[in-house]
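One chain is shown next in structure tokens, namely the form predicted alone.
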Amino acid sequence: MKVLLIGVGGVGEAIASIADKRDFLEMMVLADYNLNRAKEVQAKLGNPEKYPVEQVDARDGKQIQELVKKYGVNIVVNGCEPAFNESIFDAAFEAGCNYMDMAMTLSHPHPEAPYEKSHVKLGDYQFERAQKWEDKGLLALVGSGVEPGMADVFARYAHDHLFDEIDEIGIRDGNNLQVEGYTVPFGFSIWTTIEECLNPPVIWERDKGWYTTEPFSGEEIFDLPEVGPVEMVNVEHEEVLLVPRYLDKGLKRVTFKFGLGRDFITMLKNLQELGLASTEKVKVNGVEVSPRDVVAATAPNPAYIGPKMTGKTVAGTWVTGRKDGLDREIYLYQVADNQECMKIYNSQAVVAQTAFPPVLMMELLAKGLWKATGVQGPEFFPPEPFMELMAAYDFPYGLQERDSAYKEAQKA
């Protein structure tokens, strides 16, 4: 497979890494605004041919156009922030190239009831044109990360083979990681996390469809494997908008919660607050500039922290329902931890475990063991390859059977 990887930042470098142990890849062309990164990671790599770098602007649709000729590629893999997803979808279906995101394009809130209605919706603009997709032959598989991604293979996974019925299909990730030096560090992209972090968090429900909340509503306390207990709340994410498009069984409700911390929430309420967390440009002795770039700019870089970080983040999908009858509540999950994923990735946990989704994807779609057109998101597709080949990636998963009528009954 050859793959145009535009934005080669911390995940990206952590794809680059990942994808090369493995004998599907044959070149994976590093595009990134910043060519000095893009090197950067090609001498890490230490193959430039397999490697080739370029400087691309991830809105300039040409520029990825004439890449995706150049270099012959079969799928562009965009490892930007989701405010270059349009530009990027759109380029490789003119390109008529496959593409992959691990975070679908930008939510706009309900102008009058924000925190009660759903309005455009994260991946209604790229599900709004999957039947040009389908028509050309092309695939989109969009939110291919580890939330959205390796979690909606998972609610896949459960749905197809754990319950008869479904209750409610939960998204729960909280970590225990610290960072030397910095009280409340992003651990991950931080244009990103405000943006999902402080816009209204989506639920579904059966006889509601999708409606909003407030952020950093619906506090619960969640245990997680080989953490703890972790305070979670309310978040905008991707699941929730795709697994009731894929999933059914009874389904009644769908939801993500992640586990911020107080701090990390004062922090974020202070910045919007201030006016820190707004896209829109001010005019600064002259110049423009956005805030939330600024705030990106200034704050430790989450490519670059993982020497000064220690502790373990889990990712996983909360199910409840009915097996044979009975109760049944599982947590299908994946820990990563980073003392591990620095020695043997050289990248930090949370961008570690966000960067194996899409690279064991990529496999499964040069393999012919994924086929699909159109825009689909991991639902689409049999889970059993991808759960599969996580232990030859070295990334296993766990199944956490809790307290229910069916646990006790498996036991008798």
Given for the second form:
There are 2 protein chains.
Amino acid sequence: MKVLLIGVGGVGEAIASIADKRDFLEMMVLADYNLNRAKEVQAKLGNPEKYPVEQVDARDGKQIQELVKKYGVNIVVNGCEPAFNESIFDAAFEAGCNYMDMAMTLSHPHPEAPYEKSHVKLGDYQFERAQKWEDKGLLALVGSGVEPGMADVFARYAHDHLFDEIDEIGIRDGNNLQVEGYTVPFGFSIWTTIEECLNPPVIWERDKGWYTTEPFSGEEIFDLPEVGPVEMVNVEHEEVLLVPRYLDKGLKRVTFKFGLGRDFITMLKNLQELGLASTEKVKVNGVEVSPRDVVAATAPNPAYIGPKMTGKTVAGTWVTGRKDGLDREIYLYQVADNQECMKIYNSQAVVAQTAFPPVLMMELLAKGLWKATGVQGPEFFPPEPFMELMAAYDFPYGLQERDSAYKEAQKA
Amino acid sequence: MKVLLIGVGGVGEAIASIADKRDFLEMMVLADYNLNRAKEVQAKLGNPEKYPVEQVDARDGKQIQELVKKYGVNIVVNGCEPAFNESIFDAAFEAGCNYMDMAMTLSHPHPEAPYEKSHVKLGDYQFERAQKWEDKGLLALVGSGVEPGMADVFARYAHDHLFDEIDEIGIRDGNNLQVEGYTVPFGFSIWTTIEECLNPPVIWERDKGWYTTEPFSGEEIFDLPEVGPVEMVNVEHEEVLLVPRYLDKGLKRVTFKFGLGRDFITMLKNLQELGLASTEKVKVNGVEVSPRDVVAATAPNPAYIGPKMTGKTVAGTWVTGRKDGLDREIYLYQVADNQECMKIYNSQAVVAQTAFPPVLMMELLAKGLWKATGVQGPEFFPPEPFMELMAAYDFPYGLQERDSAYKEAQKA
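Could the form predicted together with another copy of the chain be shown next, to go alongside the form predicted alone?
The complete assembly is shown below, putting the previous chain first.
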């Protein structure tokens, strides 16, 4: 498989180094706006022929199309901030190439009732173009990181194998990561974290469809395996948009909650109050900048804080419903330990955990185990080959049978 | 008196509107980088001949000199962020004109021991040039706002009239201001607040001279008249540099503490950790900006939050020592009520309180009650005429006799 990777940030670098250990990859073009950054990653990989570098402006579809042609790649993998999604997604289509991303196109809040009603939703731009992709025989595999991505595979697995009837599918993510010297470190893309956390969170319910709430709503304590109880809040995330498109069995509700922590929430609220979360350009001493871009440029880079970080991060899918006539509650999850991720992949846990699923999915596509056309979320595909390969990628999954009638019956 | 006001921000506007009510002012040229802002203030004042507007770049000394000549002004009043102090101070000197500012030239931390040793101190640049000003027969009245400014006048008054021997002079500032809809509002210049609060606080002691500590050190509860107990911390401020130059009577220690509040301290620490307090330019999408300038541009403008604000702010000088052989502790203070300031001056309390002392001092200079050459802090001048005029400016002072042997003796 020949891959064109657009955007070689923390996740991009981890994608390349994880893929480097597998046998399906023929070539991965490392294309970034910052050519020196691409060269830095190329040098670490130590195989410049397999990993050529290119300078690219992700907003310039023509440049992307030319790179697709120049290298004859099979798939364009989008490793950029989601603000660039439309242009990369469209460029892959124009170039007649398959596409994969880890975050879907962005939402736009409802102009009158931003914290009540959905308006333009995550991925709407992409799903509206599904028929065109279908007609051209191309695949856009959207939301293919860990969350969305692995979490959606877990949802499909739980749906197919663990439940007869489903009430709620809730993605639950949290950690006990600590970074020496920092009280409010960004563990993942700064731009995307702000976007996710301050956008109106989206919830799906069978009777209401998609709707939104206030940021940081829905506080709950969720007890995570290997980490313990974590305070979580609603966050806008792709799984809430993807799961109801593919899964049913009576599904009543889909949510996403993230364990941000009190200090981090305060920091984000302050950024918002100070106007620093905004993406709208402001004039500062004669130049125009987006305040959020400034934060992303100045805050400690999550790609470089790995060595100072300790602890574990847990991503997973919590499902409630019934099996064999008994109430059942499960959590299908993956625990990434930061020091292990640093040792194996030289990448911090959150970044490595986001990077392994797209590589695994590329491998499944390369081997013909996953096949599709159109615009598809990970729920579309058989979950078993993905889950079987996870351990070989050093990211094994766990299945927690949580206290329920079903668990009691199993014990007996 | 003819005044050239450089910088017509919140404080600049308040200076003009307070001066407008007094009879000493012949003309005040409103000069700002943003000509529309100057015109906005001119329109509010409603007397364009008395308040001509000019566009000026405060970094460009030549432009300032030309304006001094064009209008034949008696004094240049610096209403800009202190980052521009050197250029305005030097331009006034070159133009042969008196000068006044409300914040002195900036400090530079010690390269090896920033939180132990002083290095370049507040106002060093100005006091190093004192002889040149003296020789030319010009006055630079530095630190002439409320703090520094009024607080220094209070220190001189306490020194002259209330104590035989002094132990400590500590400026203490706090408030119970609330702004509807905001949890961490900047009540005063955003740029300067960040500068003051994150710079190493400076302390003076007779035995050690000037030295620095960690930001937010020296936490204490200070009970403020009309406001109540407020949690205060050390903050870098000019009074600590000015008071020991002029006052003695055995003075052992000079400090400045400000009641920032827990939430505001957290916000400032976060800004620092995220790199947003820095003034060093960073490259963001092809343009270069200073992150702190971005914060100053995006955060809710303290000049415009006045109508949403309620509460009181207290500035003052706390002195301990002995009088007539008895221990004495006093607090000389000024309480500004926000709603009253909005009503009288259409300006929020912190801004109005900063703006009245320079106007009062201009009046004293205009009337010959204050006279000097060289570079001088407010301690140089007789405090009585200042304090006598305060009530006429609607900013009366209070004297609190705090629990001490002296107070007990007075009661008896």
